[in-house]
Amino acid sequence: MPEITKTVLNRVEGEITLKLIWENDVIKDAFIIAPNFRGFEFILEGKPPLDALVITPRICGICGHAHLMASTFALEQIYKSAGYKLEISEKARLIRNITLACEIIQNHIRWFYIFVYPDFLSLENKVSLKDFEPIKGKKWRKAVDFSSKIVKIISIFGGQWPHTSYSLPGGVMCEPTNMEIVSAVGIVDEVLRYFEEDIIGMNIEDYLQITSLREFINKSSGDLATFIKLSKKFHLHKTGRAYNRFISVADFDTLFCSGITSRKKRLFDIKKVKEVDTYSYLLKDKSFSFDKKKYSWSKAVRYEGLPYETGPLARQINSENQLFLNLNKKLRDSYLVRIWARVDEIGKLLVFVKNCLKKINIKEPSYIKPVKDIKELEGEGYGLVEAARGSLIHRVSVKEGKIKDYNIITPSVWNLGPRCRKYLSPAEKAIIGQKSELTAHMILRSFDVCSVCTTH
């Protein structure tokens, strides 16, 4: 008889239950269960369109800013679809990019040190890793400190973080001074030094020239190098593989590219995205079903009928970054490669933010009022954003001055949603075949779990 274990995971955003089916001490099946219903799509129905800019940032306490951007872009597309020109100044575009990038940076730092590294305390000599111990460890505490520093930049421009609502169709509601921009540059420089000295153990210019695992290990003595050595020691460089298919739905300036990669890269087409409710309590028509075969409040999402992994690794592959193309060719979408991709983004985004800050012209307008009030428009709009955990899609339909329908597909739904009739989710697939419950938990955390965003 197969053995069944069921665990509520700690060190994840929100709550996730992992149900494992064991046979001969090997995981034969895995069910990722999002146990809570939140109902944001229902809350938004019937509300004035601009209310979405206040409500959707409260979907998540870590990536709420990405939801704000997705709502903004969706509403702006309604203007464009209705034939009204919407002007967005370069200043507003830069500020939006800066604040979104800072949110991603804070997430990646916290995730690496608070969610990922503590797992190795159960595998390795705790004395050698005492600096990574939660609460007590120097490196753990330092990571919390620096992840908090970077979101001060969001507060400079957006007024607060989390749950910022300063962006709207036409631009942003802030007028930064030269002194505030200089202050933001100082914060970036401080966090970048931390990234160089603690995380990668080299200057950022040298790191960005790295194209292989061996080259990095030979040149670095930072926390990322220690992580890689530990991953290889415990064979995590070849485990945790899913489908090796990647999706990213939006370009992020010149830094990351949208696309679909399965063997070769193709253009992303929103029309080929489909939510599947086979094993979800929440049905496509927003009714409910508690059939015994269903096990999660999250829906599944498929592209051309297939599951795809989203997130930093997908962005690296679709942007054709040479380091990650080489790593993927050798190690595929393994635990080590998936985590390295997320840590890698910290440095690239810090450089990007600093460059954006230097380009801001404070004399430009932050906001250019649209020619029409959005309550006078009808239509449908999509907001596509690359958030910390991966691809985020908002779709809004507006009629008679109200939101008729609102739909959200989060990164966690791509990676951690339930199976469909043919395929497991990428995270479920990655867990199959493991011989340790701890390893299963580590693989699940490698996707940067956020159950808060699996149910919307």
Second form
Amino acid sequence: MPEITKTVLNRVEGEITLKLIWENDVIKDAFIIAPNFRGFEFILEGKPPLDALVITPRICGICGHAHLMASTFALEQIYKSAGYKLEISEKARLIRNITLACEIIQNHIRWFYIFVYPDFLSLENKVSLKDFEPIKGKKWRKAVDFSSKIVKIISIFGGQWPHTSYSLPGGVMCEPTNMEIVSAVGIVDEVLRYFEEDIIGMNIEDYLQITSLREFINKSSGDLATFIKLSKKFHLHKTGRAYNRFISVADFDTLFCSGITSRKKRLFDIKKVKEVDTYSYLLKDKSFSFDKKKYSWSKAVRYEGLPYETGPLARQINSENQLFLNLNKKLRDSYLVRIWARVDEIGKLLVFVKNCLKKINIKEPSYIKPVKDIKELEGEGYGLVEAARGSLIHRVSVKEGKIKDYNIITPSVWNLGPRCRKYLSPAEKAIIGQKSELTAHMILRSFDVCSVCTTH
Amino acid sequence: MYTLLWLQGLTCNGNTQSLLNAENPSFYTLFDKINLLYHPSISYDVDLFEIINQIKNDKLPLTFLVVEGSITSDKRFFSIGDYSIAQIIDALKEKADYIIAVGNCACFGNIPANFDKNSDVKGLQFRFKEKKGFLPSNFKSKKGYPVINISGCPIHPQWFVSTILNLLYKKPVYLDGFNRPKELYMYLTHDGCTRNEYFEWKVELEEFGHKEGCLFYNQGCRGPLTHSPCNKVLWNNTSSKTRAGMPCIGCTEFDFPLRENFFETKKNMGIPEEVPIGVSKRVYITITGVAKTLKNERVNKRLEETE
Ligand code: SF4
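The form predicted together with its partner chain is what I need now, so please give it after the form predicted alone.
In what comes next, the whole complex appears, and the chain from above leads the way.
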């Protein structure tokens, strides 16, 4: 008789339940249950289009800014598809990139120290890791401090983080002074120094030259290197593998490329994205079903019928980054590689933010008023954004001055959604074969679980 | 021993994320004085249900029961393990010295209470304006307070930290009509906004994206109609939405998600339909007329060009 365990998983964004089927002490099947539902897509229906800018960020407290950008882009596309020119200044474009990148940096720092590291306290002897102890540990506290510091930049441009709605079709609402911009540069420098000293244990220029695991751990004694050594000790460099197929739906300026990589890299095509509701309480026609086999509020999403992993590792692979191509070749899409990709992004994004800040010309307009009120338009628009956890897709249709339909596919739906008839979701697949519940939880956390986004 | 237990209902976790941003003092320094029993995003080796049982059986004292998120008793839409959030709060409500609702969802129901397919979504003691929340209107926790509402979508971290410290140091917390700490919510969002000069002289912001001009007249700013110290205790110790150029959307008030067209000012013959708290429409029109006929050269120039 197979044995079944069901655990409420904490230390993720929101709560998720993991149901595991065991046979001879090995996990034979895994069900990721997202049990909570707020109904954002329903609530948005019938609202004035611009109100989406206020409502969608509130889907998620840690990546709400990405939702703001997705709503902005989706609404902007309605202008374009209706044949109207919509101008955005380079300044507004830069500022949007800056604030989105800062949210991702914040996310990755918090996640690595608050969600990932504490697992090793349960695996390893606690004394050597006491700096990582939640609430009390020095390193835990430092991570909270620096992740809070970087979002001050969002506050400079958007007034606050979380939950500003300072971006709208036509640009941004702020008009920063040069002094504000350079104080943001100062903040980046401080966080970058922290990244160098604590996380990678070397300077960023040297780090960006690294192309292999061995080279890195020979040169570094930072928290990332400690993490890598611990992962190897517990064999986590070779487990937690999913499908080794990667999706990124949008370019992140010139930093990361969109694309689809299974064996070869191809271009992403939105038309090939399909939602599947076989195991979801929420059906595609927006009705509910509590049929016995259903187990999650999240729908599944497939590209050409196949599950794909999204997120930082997908971005690195689709951008053909040498270090991650090498790691992937050797270790595939393992726990270690997936997490390293997230931590790696912190450095790249910090450098990117600094460059963008320097490029802002304050003489340019922040906002160029669209030629028409969006309420006078009709049509459909997509907003594609690479958020902290990967590919975020908003689709909005507007009719008679109101939102007619709003559909959201979050990164967590790609990674942690339920199965379809043929395939498990990437995270479900990655857990199978594990022999301990703790490592199953760790692997699930390596996807940076956000249950509030998974179901919204 | 002081203890704190943090529960989440239907939420985006934004209040937790906001709290992590706290400075002077930081969120975590609270726990030099208080034992954090459980927080879903932070704890790593405790079992929530074991903690709940110990509290229920008086084996563990509960000083602060903190709830983030709206409450529903419908397990199809929200559950933690086999329980609804309503069942868990029910089990603990008599045990806590203080119950604190953080964020508009826990206070008033907020956005999730607008989902019409689940009509059983509420705040802890309010549902929007009415005292028809999950707990009865006359409910008081062990220390004699109703649920203390720290409203906002999300809350500013300092509002929470100050409230907890105030209670720890045994200072009374005065509450307003919505059971919010008066010393925080007696201010209007408008108080301290860098655009006050333009408000006084009725100089409107024509279009988004400028430092100059007040957002009250065209962009829907709720600053003079909203209770919060957003421009007194700055966000991320840095700025505020209205300072940056985004209108206040009134997110500390019960009716936040009931309103629409956040970026427009509803007007009647050129006059905002809703006038600042404390003034009658007549007074407002008079003062606007006066301000507009008198000239202030400074407010009509770009800030860089002023003397
Ligand atoms: S922008 Fe809003 S908060 Fe600022 S002065 Fe004008 S009305 Fe007041």
